[in-house]
Every structure is written in C-alpha cells, then in structure tokens.
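In the form predicted alone, a lone chain appears below as structure tokens.
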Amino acid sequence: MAKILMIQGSLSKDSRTAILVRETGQALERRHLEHETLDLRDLDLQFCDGRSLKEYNRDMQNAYKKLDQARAFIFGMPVYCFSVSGPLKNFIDITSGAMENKIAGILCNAGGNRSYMASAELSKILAYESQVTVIQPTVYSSYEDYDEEGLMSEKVKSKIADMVSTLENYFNK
C-alpha cells in the first residue's frame, strides 16, 4: 500500500486542484517516493450522518482502508467561500479515524490570491479531529498559476519541491 496517500478533494470536473495534485505525484516520482491518489470524483460519497463506517458504502470502506494503511497524506484542498469544500470536509468527517497521529501536507487551490489562509481551515479540522500534524510548506495556487498547458508558476512547483522534501525528511527519520 502507499506510503503517501493523496486525496484530490475537488469535484469539479475540470479541476486546477486535480492538476495541481497530478504535479504533486510527479515531484514523489521524481523522488521515488510511493503514493497513490484517491480522487473524491471518483467515489460514490455519502453523507455523513453518524452512522457506523460498516454502515457506509463500499467506496467510503475502501478509502478508509487506504487512509489507514498510509503513512502520510497530501489533501489536494479547493478553496469555496475562502473555506474547506463541503464535499472535502464530509470525506475527512467520514474517515477522520483512518488518519490518527500522521502526517499531512496541504496543497491549496484558489479562484484569487487572497484566500490562502484557507488552508488554515484544514490544518485545523485535520488536528482536532484526528491529531494530524500538518507539515510546510503548504502550497498555495490560484488561476494566474496556470495557462492552457497546466500549472506554469515555478514558485508553486518549488513550494511542491520543498513540501515533498519535508515529507520525505519525516520518512528517513
């Protein structure tokens, strides 16, 4: 199972958060550091309403799974509402159990370039609900980081660089 598990928590369908995850994965590669990506479009979400997790669908038992076997985690984290996404914030409430104790990098991404205390927001939910100790850099992006081409802006690609090389100092501790 991976190592780093990252969770792209946006659903739209033509996500900046999503490219900006894909980059990620792409600076562990480079570092041969194992990792998976589990992609909230591509679970059937529940809501969450309490119940047992044995209650919850497949989907959400599967990804709880991985979140357990992980040893680290990278939330890809849309910015709505200069805040943590619905969708994001429910999976986290659903399998907040599967992340005790680890670690997380954050990579934020924003409509502007004046919401990135959001990201405070997560670093927040993540250590209350789960002792979650979140590393630095967080990496922050907004539309003027991107062209046609994908994420163009080497200062996001740096802070990607920088947040895989903390991780990767927590592993050879």
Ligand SMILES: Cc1cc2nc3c(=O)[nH]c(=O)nc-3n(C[C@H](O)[C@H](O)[C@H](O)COP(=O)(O)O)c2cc1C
Second form
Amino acid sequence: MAKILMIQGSLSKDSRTAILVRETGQALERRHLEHETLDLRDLDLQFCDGRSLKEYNRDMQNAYKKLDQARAFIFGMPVYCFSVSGPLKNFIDITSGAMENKIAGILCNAGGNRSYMASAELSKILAYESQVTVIQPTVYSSYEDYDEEGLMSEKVKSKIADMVSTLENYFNK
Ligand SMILES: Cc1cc2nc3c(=O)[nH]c(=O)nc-3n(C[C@H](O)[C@H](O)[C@H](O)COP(=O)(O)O)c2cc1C
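Switch from the form predicted alone to the form predicted in complex with this ligand and print that structure.
All chains and molecules follow, beginning with the one already shown.
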C-alpha cells in the first residue's frame, strides 16, 4: 500500500507551511492516497552532531522509522535566507539515511514571491545525499496566497493537485 509521509518543516505557531501541508493532505485524501503527517513542531527536535542514530532521543528515532517505512515524502519547506530553514535541514541531516532512493514532492513556502529557487536547494540536498528523485511540479506559495481563512490562491491549489497526480501515477505504475 502506498505510504506517503508529509514532513511539516516549520516550527512557527502560525505556520503557513502547515496550512499548505494540510491542503495537500486533503488533496491526497480525495485521491484515496494513504498518508501521514510528521510535524516538526510535535517533536523534541535535537541538533545533529554526527552521533549515531541510536544516541538520539526517542522522537528522533521514531521519526527515522516513519521515514524508513514510507515510500514517498512531501516536504513542507519554509524559506529562510533563500534556502531550507535551519530546523528542517537539521532534521534531514539526522534522517537522510531513511530516504534513500525514494521519491519526494516539495511544498515551498516563503514570504515573498522571488524566493522560488530556494526549493532547488532542497532538491539538491535530497538528490545528492539520498538519491531522492524530486517529482514535479514543485508547489510554491508566499504571503499573498493566504488570507485569514487560509490558502486562497487557486493557482497554488492547482499546483498541489498536479503534484498529487504525479504521485498517483507513480504509485499506479
Ligand atoms: C529567518 C527568516 C528568514 C527568511 N528568509 C526569507 C527569504 O529569504 N525569502 C522569503 O521570501 N521569505 C523569507 N522569510 C519569510 C518566511 O519564508 C515566511 O515567513 C514563511 O511564511 C515561513 O514559513 P512558516 O509560516 O511556515 O513558518 C524568512 C523568515 C525568517 C523568519
């Protein structure tokens, strides 16, 4: 059975990345694609310092197991300084071994509409470190795509639907 793990990479209380992840979860449900969300805000996140996995806390080890069991990932990536946010990069540093040779989609969320290429940083990390193939399209959103009720951009919603179609095709192969 297809198992898609979504990683919500923002630690912000009012995270827009989390909204994007939630919207994508709903799109996956409409296609009956089995999925689960790992929200970094729910973890006792430790810094990567090069120790072996078994020396990290239970949350980090359980997170690694979830990644290991998944067939595909969707990363909710906040843009910090035109790149992957520190907490998400740190999480990947600890868990990249569980991602090898799988596929992933990227939901990239920034403040402005000119940081799109930040998602390429994540693609590069996943490809070079874990031979992860990043599926297309990448979804990109910025402040202007949200209102007080959440994600309102039809363009972003349509990109989410396209990404979910790509995933569905992959699982139906
Ligand atoms: C330290 C920091 C660096 C940021 N750097 C950028 C940036 O380079 N480009 C950009 O468009 N937005 C940048 N932002 C804005 C965030 O991408 C934006 O607030 C986004 O909503 C964060 O995701 P979140 O709401 O899920 O936490 C930055 C925000 C912070 C806190």
